[in-house]
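A single chain, nothing else alongside it, follows as structure tokens in the form predicted alone.
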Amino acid sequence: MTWTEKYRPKFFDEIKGQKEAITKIKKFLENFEKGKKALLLHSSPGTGKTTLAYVLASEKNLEIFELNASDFRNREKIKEVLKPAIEQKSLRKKGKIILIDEVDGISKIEEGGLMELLNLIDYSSYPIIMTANNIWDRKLSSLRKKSEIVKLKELNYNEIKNVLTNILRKEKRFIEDDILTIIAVKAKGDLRAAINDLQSISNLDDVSFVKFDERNKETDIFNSLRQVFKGKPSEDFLQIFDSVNMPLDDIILWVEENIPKEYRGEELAKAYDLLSKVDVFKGRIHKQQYWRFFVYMNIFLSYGISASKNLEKIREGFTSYKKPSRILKIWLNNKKIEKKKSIAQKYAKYVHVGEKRALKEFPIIKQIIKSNPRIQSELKLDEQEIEYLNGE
């Protein structure tokens, strides 16, 4: 048995560093009947998202039914697998928890799959707990609205080192303290990876020659913003957004939305001036295809904005950063354009005209299609296309 399984916590008091998340999870279950039906646990890998779900089920005497989002290839598959799990009662326990691991993977399947999951969340009489590494994909916005969102804390190296020490004590083995420190630091908050490293060297007589690779770890946008806005600028800031799994255009919108939460007066003006220069160089890159300008974009967006603040009066404490409203507006507009194009394509094919002509004459075509359900049926419009017509 791997040590990650052998020493997986069975009770909440065995879980280290996640007191706030545990409190929120318990509250979610208590308020399930009158609150949201889905809980979304997110954090970087190895922090205990799946473990928390299993411990909750164990402590509350609930059966757990685990699925992985990679099993959901399309809408029909989700309905086939998940709906029976939601409908069937537990035979041995007093209730049930539906656990969907790596739900952020669902954004890669067809759009109907996500819609089906949202419908089943509403339909479910059991709590649905989902885990994800990154929940900020645009496609997951509707899922975020349906869910109670809980972020797990990233463990520091001392917390990881204490866990490793306790495991060695139980296994009656010894490894030098400085080696344990190296493993804990290199894991970058990934406890599972640290335990695996520990087990892999536990039988070696000499571990001095072992080289521990530093985890190439993604950073979420919140941590990156916190470092830029609250930290003192350094050369390290030049790579601060490299590990964020998000397009640069989206990162720019996140920075734009949250600058006023941290900066005031002159420092606010400086930060926005530098952000405007980011946009200028972005335009030059697209126009001239001179990608060397990307270096300047990166400097302004990270080090520059960080250096704009008054370093003697840095605002300490927690700040809740907000998802940019412009992303939602852009996304909604793009969805409208997609539906308009798909309807125009179906119409053009049916009446044997060009798509450009159908798009040009769309205001008239729309009214004709909208007024007659029979035409909608003939064109085989789906529910979302009909909803688009009626909502316009």
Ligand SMILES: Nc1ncnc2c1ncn2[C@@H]1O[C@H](COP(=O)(O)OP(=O)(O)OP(=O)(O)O)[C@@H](O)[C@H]1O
Second form
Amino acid sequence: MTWTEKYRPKFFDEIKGQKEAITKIKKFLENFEKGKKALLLHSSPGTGKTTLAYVLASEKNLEIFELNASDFRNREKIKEVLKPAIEQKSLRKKGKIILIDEVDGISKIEEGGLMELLNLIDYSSYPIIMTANNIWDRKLSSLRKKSEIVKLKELNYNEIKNVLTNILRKEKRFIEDDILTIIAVKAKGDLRAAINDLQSISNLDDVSFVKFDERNKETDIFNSLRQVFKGKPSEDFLQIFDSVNMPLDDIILWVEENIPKEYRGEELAKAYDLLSKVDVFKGRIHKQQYWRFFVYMNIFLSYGISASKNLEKIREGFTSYKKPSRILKIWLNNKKIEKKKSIAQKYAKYVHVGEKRALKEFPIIKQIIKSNPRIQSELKLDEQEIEYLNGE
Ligand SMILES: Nc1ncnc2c1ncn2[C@@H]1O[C@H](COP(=O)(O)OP(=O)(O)OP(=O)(O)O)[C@@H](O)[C@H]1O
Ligand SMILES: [Mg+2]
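The form predicted alone done, now the form predicted together with this ligand:
Now the complete complex, all chains and molecules, led by this one.
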């Protein structure tokens, strides 16, 4: 059995990173009588659309009636299949949803079927749920208008890494943390791809080729830093950190650590000012879960930092850059404090005490939660929080 199937979420709780989408979908169901009859879920591959449709059905105790591309062959065919399916049968015990998975895959020849679907949507007694990677194709424009549109989030590398760690724990296997990071970053939001990568390397005795990648990582960051600090700023720099196989958070630390090795005086001030802006956007990303701000972080960090230097003066010679160990520790510590806080918050809410009190009593609370997985799930601790408990 593939790990993606084995670990396909069965409950809403197990679907990572899609809280907002889940809330919207639940609302869609609640408002079904008055609102739109169809829901269009879209996002890049491997982010949980199909999973979400199935979980929705099982959690709400609904049957799934799934339409396939072949049902769209022509208008007659879709009428024949869909019409009886959307009619209310008073004797039904169980409700149902109608699922059209990968609706963007419906090809030109089947557009007649798509037209008929448009006619029938409004009369449906049951929610119609569709999924797609790309909803911006012209052929879907009328469908877009008739549907509630919900976008699933692209998973960030940390969320992916957490899923991978969890799977390894259940499989009782061990893979080095650095390698997990590489897999998670490389997946670029596609959790299915990451899980498949993980499963395939878990069967290898020798993961040296992955290590090789790892070795590149250091050379990559050195080269990129050198170009940014010493080179003439150019548009190419906007992509310079993309090729570094490292989370942006780590790259920030590398830049921060090494600015003083290259810049002096005013250059230094400008560069640090930009870094503080990077931090502002980082905060916004975390607060608003708006990953597009990554673009700005990237621009400031590459082109911005590069253009902070005195361009008259050409920098030569070799500078050996330093790994940001000290700062990394502080950062990790801050992360720990965050986890402690979030666990205390969940606990406080659950037992109806103040958050402050929970924090004060944290050492003992922590021991209790740590030794009791049932409490952990009762409090809905996420993997990172549990990891924090176990690491303490
Ligand atoms: N948000 C998620 N939380 C947990 N697991 C997930 C999530 N998204 C994807 N997965 C894992 O990846 C597998 C594939 O997910 P799924 O089939 O739902 O993706 P999809 O969005 O429908 O992709 P596609 O656009 O290619 O159809 C799942 O079986 C599950 O193991
Ligand atoms: Mg799918």
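Residue numbers count along the first chain shown, from 1. Please read these numbers as outputs of a predicted model, since none were measured by experiment. Definition used throughout: the rigid core is the maximal C-alpha set that superposes within 1.5 Å between two forms.
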Relative to the superposed rigid core, does the CA atom of Asn133 travel 2 Å or more between the two forms?
no
Using a rigid core superposition, assess whether Glu262 undergoes a CA shift of 2 Å or more between the two forms.
yes
